[in-house]
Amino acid sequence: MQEYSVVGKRVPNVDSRVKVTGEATYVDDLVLPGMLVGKVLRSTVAHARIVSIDTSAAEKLPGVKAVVTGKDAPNVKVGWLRGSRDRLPLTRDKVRFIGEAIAAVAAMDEDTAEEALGLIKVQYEELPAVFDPVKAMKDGAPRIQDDAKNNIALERHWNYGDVEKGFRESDYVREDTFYTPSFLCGYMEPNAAVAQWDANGKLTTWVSSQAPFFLRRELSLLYSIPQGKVRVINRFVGGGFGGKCEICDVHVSASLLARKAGRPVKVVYTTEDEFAVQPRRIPSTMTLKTGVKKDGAIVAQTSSIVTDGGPYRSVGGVTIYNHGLANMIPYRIPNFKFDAFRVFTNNQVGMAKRGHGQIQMRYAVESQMDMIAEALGIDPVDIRLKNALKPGEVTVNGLRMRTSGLVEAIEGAARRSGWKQKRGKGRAQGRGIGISCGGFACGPKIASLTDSGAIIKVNEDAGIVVYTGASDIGQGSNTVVTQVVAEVLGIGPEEISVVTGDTDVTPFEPGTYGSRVSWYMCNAAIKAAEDLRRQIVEPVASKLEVKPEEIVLRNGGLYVGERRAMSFAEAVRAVQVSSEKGILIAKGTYYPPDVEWPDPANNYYGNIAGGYSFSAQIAEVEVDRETGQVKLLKVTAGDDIGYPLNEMLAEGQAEGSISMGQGETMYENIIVSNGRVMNPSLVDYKLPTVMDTPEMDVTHVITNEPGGPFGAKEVGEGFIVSIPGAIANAIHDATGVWIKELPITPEKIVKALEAKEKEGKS
């Protein structure tokens, strides 16, 4: 592994101290003079026309300062993508799911606001509802959006090669259907916003957001004011995992109430609000048909997807595209056909979550891969090595693999886990071991402005301030940006501070999602640091009578050969007081030079990212055959992340992915009955705790991606997509049964074992 001065080192998170001491302030900690408390009234029915809303009693309640309904909001629909702006932030005439925002109140205190909500009278004319996406697609089903025939919100179709010919040439073909339900994003800080309008008509809102600039855009469109009249300021963000990317009613209700009351208003979701309306992983039904040769080489595959998107499109186009993307990596598939649908229902809206649209498909693919291996008598490790994408390959849909450490990841994880000694040998003791692989795009292009920017300002004492629009949501992006800038400038990361998440101050940044931040933001910061380095070195070189390329920045100084010519601070001061330069400000912008948005007219063919990460994970479990209880004992993994910018943070991301993937595989499930969430609390919704955490052995495969910052790829999001398949395959090794539906609960295991026993007796 290449050695750098700062990059790659185990540098602690720059915000660790303020977080552990409680000094970090979140949106709910913010108090402004005259601030009011806002609350949102939500629909109690799944599908209905709103006949009337009577707010008179609430308005008369002492302490209430403003009440708003959809009639008070601009008749403008919002949404994350241009093609998905189909949702009024406060609905006007119709409700389409239980929990949809209808009205909001602002009062002097929380109790009064709650009481006011209870005084608002809503008269509904209930309509037929549909909660099953397959039924929703049938003729005669209740229509949820007028513009969607058979409630099909979005669809995607790919066809590469000759699939039918591939199946005819295959030695073995099998077809299976898998299902993954809805999962909570699970961040600890609920969504929140504080909004305030000034006398000049400028809106300032303090938020917990993964995409402040996109939120600014949507608020600008909503209120028909220039973006310069909207300022979005991010506070510390208590997690996001995809759930804080979009505009939602917390942002709109706070700003509407603040405008009507003429005072700042704070709105904070409750846990019940989070379950009712906030983004969750979209439920998917996946039918997978795969044909292979006798040696396990994949010849052809078809993938048919139906997803339950709830009543709005949200990021659905990306979700279903990502299902297909997950088929394309990490294995070689010469013939592929893909049909995917996002369907409107009257359930809650399905949106993005870590591993967006890909964890579902990898669970299906990796489970079926083991089924095929078993049928052909091939070791599951060997069948994956047979099909693994290698450096230089181009997938059938145009993804270019400049580097790939998948083979090394598989072989290393198998060796360290003792795969050969354990596979197929522990069933009598209820023990099993299973493998799964995945791949992930590093910051894919989106159909809008995708560039990241960084600005570096030098203080009078040579201190460095980096301005970036990226949101640190706990992953450590503020830390790694200090490391890459410090590496270029040859100084310590402690000499650098970061300003982020203020749309009036920082350069544009699309947001923290899609595993793009380290790739885009760090590349932009490196360019800015190189620009600053040039601004310092060129005049100093002239003064020293040497060529600029002869000067090296390291150890806090400027060196010519082995001679330390001056300190970094002395060089900065010399430039600052010169008549030529003076104030030192540098900038950098980054956009991958060789990626394209997949063109629908060209069968969605195209290289969507500058690089692709890979992972292989091996899970070991112990299953009680009487009760079906599963204990995840250990996860051994190989992770191709190019080059770790921060070894400690990379480990943390991998371990967090294992834990989150474990939860979705074994425990989590938002239970919905006729559109109503039946377990809307963290008491009833089961998340893994530290007591459930397995032993973890993660080794990074170093491939030094040419386009990545210092050779880095994404880490954290791609890692999660492999976990469900590894655990499911380990459970099969321990029990002999396949579970094709998440979560894999004790009840499902016991039923599968009973069915297998009856089948054996018949």
Given for the second form:
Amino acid sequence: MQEYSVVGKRVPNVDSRVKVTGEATYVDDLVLPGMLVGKVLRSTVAHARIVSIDTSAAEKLPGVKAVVTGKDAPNVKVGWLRGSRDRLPLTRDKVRFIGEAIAAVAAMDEDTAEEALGLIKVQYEELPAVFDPVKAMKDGAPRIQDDAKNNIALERHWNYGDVEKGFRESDYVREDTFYTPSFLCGYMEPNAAVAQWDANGKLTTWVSSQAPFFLRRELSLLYSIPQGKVRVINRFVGGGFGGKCEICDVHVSASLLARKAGRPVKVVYTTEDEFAVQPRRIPSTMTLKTGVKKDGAIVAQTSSIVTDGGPYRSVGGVTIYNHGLANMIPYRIPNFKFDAFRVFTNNQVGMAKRGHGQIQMRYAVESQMDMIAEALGIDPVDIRLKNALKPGEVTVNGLRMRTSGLVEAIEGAARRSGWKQKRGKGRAQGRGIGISCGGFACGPKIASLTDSGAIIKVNEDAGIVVYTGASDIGQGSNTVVTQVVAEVLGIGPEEISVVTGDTDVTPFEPGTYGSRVSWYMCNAAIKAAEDLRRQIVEPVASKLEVKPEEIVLRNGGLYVGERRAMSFAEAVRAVQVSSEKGILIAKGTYYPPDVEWPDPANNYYGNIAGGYSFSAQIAEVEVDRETGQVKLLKVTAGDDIGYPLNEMLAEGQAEGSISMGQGETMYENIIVSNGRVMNPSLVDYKLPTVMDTPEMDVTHVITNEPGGPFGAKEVGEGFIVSIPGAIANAIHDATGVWIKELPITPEKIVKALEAKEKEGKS
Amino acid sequence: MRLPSFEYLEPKTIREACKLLAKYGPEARVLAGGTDLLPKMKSKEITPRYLIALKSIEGLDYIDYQPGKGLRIGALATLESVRNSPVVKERCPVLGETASLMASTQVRNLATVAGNICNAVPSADMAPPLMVLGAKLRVSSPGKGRLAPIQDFFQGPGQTALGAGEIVTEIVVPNPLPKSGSVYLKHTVRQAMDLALLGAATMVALDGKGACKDVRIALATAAPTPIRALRAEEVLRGKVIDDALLAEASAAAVEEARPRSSVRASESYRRKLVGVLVSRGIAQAMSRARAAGR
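Return the structure block for the form predicted together with the partner chain; the form predicted on its own was the one displayed.
Entire complex below, previous chain first.
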């Protein structure tokens, strides 16, 4: 493992101190002079025409300063991508799901605003609704959007090789259907916004966002004002996990109310709001048909998915594309056919969550992989080694694996977990062990502008300020950027401060999603730091009468060979006082050189990212056969994250992934009945607690990805995608039953065991 | 969601509190820890005009043991104080263990045992262990107070046997029977901060020959209220308990349980849990009883 002076070290998160002392402030902490409190009125029916909205009583309530409905909003549809702008920010004529925003109130205090909501009378004419995506696709089903026949919001079809021929040539073929429900992103800070318009018609909004520049774009389009008239300021972001990428009614209602009231307005979602409208993991039904040779080598696979997107396109085709992407990584599939649908229903809107569109498919693939291994009498570790993508391979859809540490990750995890001694031997004691693998694209190209930029300015005392548009949502991007810049400049990370989260100040950044920030933003920052190094070294070199390339920056100084010529601060001072240079400003922009947009005209073929991470995880469980209760005892994992930029943060990502993946596999589920969320509280939506957390053993395989910043790949999403399969397979090892539907609850296990017992008797 | 407006009343004595409650009747609610009451008010499930807070009444948070009177738990004693109480640990350890299985530290620091009982939800964890210990509730009223067996206290979900102006001010737990042991088993989805999908308290007292001298079984979330599994007890009482008898008793408990299906669990799964938990609980209570007899 290559050694750097700052990169790869356990540098504490730059935000930790202010967060643990409570100094860090979030949107709800912000108070502006004259600020009002806003609240949102939500639909109580799943599908209806709005006959009338009577706000007169609410407007008359003392303390109420503004009431807005869809008619107060511009008639402009918003959405995440050009192809998915199908949603009025406050609906006008129709509601399409329970919880859709209809109106909003701004008042002097929260109690008055809430009381005013109760005075708004909405008259609905209910329409037939549809909640099952398969039924929604049938002829005669209620139509939810005028432009979508059979409620098909989006579809994607790929076809590589010849799957039928592949199945004929296979020794064993099986087909299974899996289902994953909707999961909450589960961040601690709710979505919130404070909005204020100035006399020049400029909108400033303080938010908690993963993608402030996308939000600026949507607000600019909505109000038909230039992007320069919209300033989005991100404060500390209390988690995101995919749920804070999109514009949502919190942003729209705050800005509409502020415009109407002529005063700043704050809107903070309640837990109930979050359950109603938080973008959540999309429910997915996945049918997988896989053909293999006797030795377990995959010959062909068809993957057919139907996802329940709710009534709007939201993040569009990305979610379903990602399902196919998850089929392609991390195993070799020579013949592959993919048919995917995002379907409109009257349920809540499905969007992104960590492992977006991929954790679902990995659960399905990895479960089926073990079914195949069992049928063929192959060890689950061996069948994975057989199919693992190796360095230099190109998948049938064009993904180029320049590096892959998957084989080493599998072997290492198997060795450290004692796989051989444990597998298949614990059933009598209710013990089981299971393996699963995964991987992830480092910042897939999903839109036209996905470049990152960074600017560095130098203070008079040689301190460094880095400006990036990346949102640190807790993952630590503000910390790793100080590390990579410090490494290039040969100074300590404490010399560097980071400015982020203000669209008026920093360069453009698409956002913190799709595992792109470390790769894109750090590469941009490295380029900026290299630009600055050049600006310092070149004039100093001529003064020292050496070639610029002879000067090395390390240890806070400029070295020629072993001789320390001057300190970094002295060099900066020398340049600053020279007449030609003076003020030092450096910049860097980054876009991966060999990345292609997966063009529909070309069968969606293309290398979507500059690198791909890998993970192999082995879960050990103990199952109480009488109650079905599962205890996740230990997770032993190996990952290929290229090179860890910060070991402590990389561990945090792995541990957080295990916990979040455990929740989805064992406990969590947004239960929706006829469009209504039945468990809209954290009492009945069960996130794992620290008491449920298993022992964890995570080891990296270092592959030094050539395009990554200091050899790094993404960390986190490639990890979470392989958790559910590992737990599901461990439960099978312990019990002999397969549960093809998440979450794998004790009740489902008991039912499956009872069914199996009956089957055995008959 | 916000708390609807209400008037906050602070009586200084139990008598005064009872008088206020009698005066305002259904328009008033009694506030102890508030961990059940306030969320219900926020969701507008109930909107009382008056909250009669017991918090200004001095000395109601006691946990006390006197040989003749047994263990007494004041209306303001919190779950956390019961959990950490040495005297509870010595006299009725099952109560401290039960408190450990409830809610979170923060909630336990507010919530009271009496509140858990008076809220009277089917899943009230404190109810089954208090039922198997034969606890009585001291009920104060503007007139003469009474001592009510917890057995007959639960009338329906959220419904208790309290009359107008009546407040539970103390829980009295008699000395456990000699050579007896009690346990509370709680089945939850996760391992902390979770509601019981099923709860089962069991008490077994053994005679000199090791036969079951007395037995009590009480269940949470197995019916609209916490219940005793009386038929299952009948199967065991007076007999030497072996595996076959245990199976018979747990089958009887499954039979007499009346659980319902909800988003949390199905009726059939809860029935399954009744059988498993009763059987395990009796076995564990027996081994405690044996240990107590040594």
